[in-house]
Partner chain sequence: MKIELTVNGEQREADVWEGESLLFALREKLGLPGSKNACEQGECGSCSVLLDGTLVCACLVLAAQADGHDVVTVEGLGATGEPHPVQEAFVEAGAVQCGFCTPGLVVATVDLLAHSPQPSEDEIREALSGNLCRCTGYAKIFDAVRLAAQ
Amino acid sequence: MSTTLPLGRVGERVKRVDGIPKTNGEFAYSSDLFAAGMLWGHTLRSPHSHARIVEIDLADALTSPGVHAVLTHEDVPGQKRYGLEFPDQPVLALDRVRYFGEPVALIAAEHPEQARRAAERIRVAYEPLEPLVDPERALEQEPLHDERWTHGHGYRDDPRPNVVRHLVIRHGDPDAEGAVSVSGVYELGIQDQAFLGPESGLAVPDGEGGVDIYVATQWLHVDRDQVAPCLGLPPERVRIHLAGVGGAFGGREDLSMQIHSALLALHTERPVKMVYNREESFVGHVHRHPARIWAEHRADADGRLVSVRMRILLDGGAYASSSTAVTSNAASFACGPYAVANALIESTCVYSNNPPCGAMRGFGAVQTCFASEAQMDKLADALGLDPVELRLRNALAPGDVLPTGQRIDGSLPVAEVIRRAAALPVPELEPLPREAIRLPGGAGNTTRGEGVRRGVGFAVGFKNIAYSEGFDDYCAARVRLREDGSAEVHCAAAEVGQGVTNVILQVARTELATDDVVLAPHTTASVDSSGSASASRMTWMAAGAVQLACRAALEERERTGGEVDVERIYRHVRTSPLDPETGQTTGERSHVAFACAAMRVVAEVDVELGLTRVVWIGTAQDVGAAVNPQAVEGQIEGGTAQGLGLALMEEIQTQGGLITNASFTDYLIPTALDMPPVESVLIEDPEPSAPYGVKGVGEPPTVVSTAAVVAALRDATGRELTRVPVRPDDIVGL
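Give just the one chain, in the form predicted alone, as a structure.
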């Protein structure tokens, strides 16, 4: 008799519970929602990146066919502003607009086309203002916000205009001299999360002054806590329910249509559905921060790092979002996963009239990994050392102290991931001639191999897991055990495609020793907060909460018998803020734990045409203990694809703050033809403080893959390639 568990417990390879319906088209996404009698909502957005609003005339729109409501900021019944971290963003523009696409007015109509046509009949008189689009100049120009929204929150209160956060990390003697010094300036463009399901949702009034909002989001409870004050309602009157999510990657941490649809629904007393088109989605969510980074690395003659100095400038766009956390992460991981005795890291994020930026997979660590790993390759070349050997000589290990003063007391097998990735055999060079699809340029059939060179690149990166700097990071789970032995689990952890639904069920089956477990809908109505599906935290936190709740339920049933219903909250080890003047941790730790990855990339480059082809990627990743190895491998492949996209093709183009390529025709993302085989090795070194020893796995591959891909291009071309995405003319030197 087979002992295989058909539904899966912790540590087993389990098929995704949503895999089949997503594959065959039966899965219900938020854009598929429907309610009887519903209206369609639409948002009128600013055509300017910076302008004063002189007048808004709604008369023609109000009399348009099918229109039930036209709202402006004057119709917001509660607080006029909201924000993920700081309430600096208007629900609807007040006296001026600060970015291209900022919401100005809302319309609800019987048909989406009626709503769009009514929006065209709203007359808004703007007085254009000079846009702040250069983050360096923004430090000297007039402030975009009269209020200093981020001051008084434990950060360094920088007196310069438009500073969101300025963090300095001083460690040892940053002026220490080395035998060899290398320096460089690096830039990264604006990357979009490019999820396939644009923002959408449905708001349904409950007839008693409250509202239910069904939406694709990453954090149900923080959505509720922003929406309710703007509606002038207590939190319990606003219920957020997770609808089908078509990808997230940080772009759904901030609100999009939640408040807007609820305003229209409560005003019209009808359900209101809103669905963004692709162009609107590009202005409807935050993006990855573009960055300029100045770096200097010094080493002794044996290749051991003596000092790292880095200055990081991030463009946060019009509103703060999670920029303070991104600023901190960029600084905290600027030195890479290496032991560095002396460092001076300055990280600054500014407001501008460019598109708002916030969380995106690997936030902050992606930007500095690109610069740091390019520096390590330069250092290896200057010392005449093998790049892998240089990294091994400097690899962090448990017991080492980070530039923030935190000692690593958990697992962090940096040297092992380096060795395992470096040991992966690269594929043999394919002989010529070969199919065009297997050459740079692909189906374009631009070459038969003339001018094509092969390069091999290597990179290592690491990042924190969960929320840091003293944030009260917790996750709740509720377990109901019925008399027949079946169980129902409630957890508001957002399933955004990463597989947390499987994790919850695997943990519950393991702890309760039964396969008869169902997961209740994710909602604010039946369980406390789970926190956000971000920062590689959700597997760790949900596993901890469900484990606690299951064990408590079993204990309760042992005492009382019959049906039990218990809720428990899980918290990880306590973290402390970074000192605002020195960047040193003010407690034992400012980060909960860390995960690292190493990656080896083979690429081919047509150096005459500037075209590229990534041939193969091999990676080794520190995963703690894999709850579901199949899902971990999928996360590595997906994260690698996004890093490859940033390396080669993905960039939001702007002119004066206006987005000029808001479509998947002009904003390019990797397709199946762009992705090479990804060979992954899972390094299971359990994290001692985590349930089952788990670690988050979604971000490390994105952190490291951009650096690794560009390293391969440098090896093939001999060019420095200090900016991503790499363009053809960067390669051919036009």
The other form holds:
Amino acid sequence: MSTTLPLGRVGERVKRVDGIPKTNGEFAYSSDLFAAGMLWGHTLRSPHSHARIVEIDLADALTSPGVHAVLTHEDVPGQKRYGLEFPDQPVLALDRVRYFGEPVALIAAEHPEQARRAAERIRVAYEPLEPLVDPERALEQEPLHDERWTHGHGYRDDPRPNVVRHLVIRHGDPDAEGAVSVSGVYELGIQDQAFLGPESGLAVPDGEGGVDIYVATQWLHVDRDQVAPCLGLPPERVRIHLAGVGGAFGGREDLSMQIHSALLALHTERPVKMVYNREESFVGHVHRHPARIWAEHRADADGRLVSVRMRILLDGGAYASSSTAVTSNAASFACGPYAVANALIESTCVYSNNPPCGAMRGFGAVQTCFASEAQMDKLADALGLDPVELRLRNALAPGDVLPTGQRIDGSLPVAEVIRRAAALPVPELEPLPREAIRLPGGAGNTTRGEGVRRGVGFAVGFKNIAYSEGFDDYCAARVRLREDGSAEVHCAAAEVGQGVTNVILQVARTELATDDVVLAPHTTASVDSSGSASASRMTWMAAGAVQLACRAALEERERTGGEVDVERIYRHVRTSPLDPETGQTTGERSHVAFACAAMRVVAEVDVELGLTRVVWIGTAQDVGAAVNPQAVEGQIEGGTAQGLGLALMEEIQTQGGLITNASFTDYLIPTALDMPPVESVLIEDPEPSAPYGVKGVGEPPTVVSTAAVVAALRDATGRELTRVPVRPDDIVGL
Amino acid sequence: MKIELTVNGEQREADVWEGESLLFALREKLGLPGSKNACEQGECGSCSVLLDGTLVCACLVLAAQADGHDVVTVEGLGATGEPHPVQEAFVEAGAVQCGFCTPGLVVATVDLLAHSPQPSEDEIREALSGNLCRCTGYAKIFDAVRLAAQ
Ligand code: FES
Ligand code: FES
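With the form predicted alone in hand, show me what the form predicted in complex with its partner chain looks like.
Entire complex below, previous chain first.
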């Protein structure tokens, strides 16, 4: 599928090129694929959160109707383990399962129902083991892994069992005394990405021992680099192609069915399609880390922060995924976008038998923003200062130094976003009586408004853009310029819904000064890696790569005439690791750049029934330069909804490590009735080191909105509300 | 078993297993993957179709129940060369991101506007509250409905 683009250059409000096909069913998602003679794959998963596997008996399953293959770890021809950063996760369980839903065996059959029935006929003898489910006790329990997978990667050497990463950031004199001190303990539940399109894809054997995998993912090349060794194949014999992606939000950074479908396809020599249902999707990807955070903030009598001390405990679940980076991100942004001379931040992530956690929009910064902004409100209260004024007095600015020792040298308009968000007029109180739909409890008709109180909350958050701590982060683009002036662009940047396809085309049109540009299919087969559609980096990185390749193509044509075809790699500024003992940057910087957002929320709370209604949200966000303002607003509105979800309703619940609410009936995400209008102001303060001055925009709204929504609930109820999601019981005080 | 039904104005036949949903039959047997499967429990609205003119979740209807009935899917509303005004409004308003919810929302919006050509804000929210969208936060979807109503 090639895409012809409508008019639109960098900075213009343009329609999505994939828009119309997505409205009429023509756009093919990874679950829509079909190949002649294809089989359906299915995964048998562990019903235990921790158990030893004594025996697996496949005999009955193998003779089940329609079955073509039943595979276990013995059928994995190459490496038995994989992982985004550390290969600690078995492709199929070896002798032990460590989380509920861990894959144990695979089946390929002619009909998906036949595959499911055959799975029921596999007999696995488990010996259940005591699950490790309390992260506070993880460091004294038997190690869940025989090897220390994350050891030896430049992190602090922590010999305690079950440590994924332990990081201490020590800056200035953390014992410095202030005129006032406030402290609190905060907690966040496990949030799910809940992308609407479940994990799915199609693996097609090429007849020569290699395989083509069509899948919804965030990073094609890193998938290939994990899949190929497990199949025992060189990377070029595994080609990964992007199929339509039904949302991602971090949940598609790790592999799901990629290796599994390829194993089945190579084994049966038939195309194999796998599609998770919603229940399986809840165990089929990593989640946002649940956290417990202990914080103490000290300030002088004028409200200037003197020191911040914070201890962060993240539950990483059974496998490492990207937990080491989440650990340091949580720590890096623990103090919020404020200048603090003295800080002691300790961030620890542990292994457990709870659901594995990894990347989700906001990546560690969501958790600490929730704690840190609650602390700022407490501080304002203790000092008798207006919360907005307190934040302005401490706002970080270019030239200031972060607790990691990094000086901010790019754009970071914290005071500006605070002022602009605070200046947005709050809607007037709607008179009573009103339609039930406009009251907390909504169509449930639970109140006429007697117990309803209104509250206004404010929060500020910030986060890094792109990969940090010395990671070699790059993006490739290839441009073919034909003699007739038309161009074809290749870039593997995953279109996950954020609109990077439009970004690529807008940049190419701008650079080549022609409308005649098409984007070739996203694949590992024709272009080098783009890096991940993660960390608010893809727009920046793809714009950089396409700009470089277009300019090189024009130069080349100038020199040679005729058709040219060039590929270029774009890298952002280099970053350095954090010192393993002090958490200080070992070079000029450990993060590339930052983006911030401020948000004001009006909520109504029925303090007798514990029900809430968010009435209005106003936000000002630092966006660098908007490539497509309509898409930027869409990111802000959508990102805000996910943060509101964590504040009010979203939590994966577990018992002994078993997920008890793996459905949209029991895991609630915001609906059209839950979302208020979101008024957004885009602050364009170009980032000097980025192409066109762009910044990533996807994460800041999610970072700040959980904190801002809960601040409004606190204002309405007068309660501390230290845990999200806030439950009706917490509001009523049960 | 064999079923016969009208799909998007065409007489169609399919060989289905008794347990198959209308959604599975549309997607896997009739070559119409436009209706999406995001929950199979009637919670998300991604599979919305019109069955004899009534908005239903195709995942909750057995294929066998549709035997002899009339089904309109998102593919039947408009194609790329000739989009339905509601489809155009969704793109114009920026209501499409990943788009997985979009077919269901387009069908639900067509149904809403058929019953209430000028819906109020509250009516729009209520009518679309059975359609989950994880990407947009709904604001631009409401814009799209208002745009289509003009
Ligand atoms: S798939 Fe039918 S309602 Fe979700
Ligand atoms: S656009 Fe992605 S779910 Fe709605």
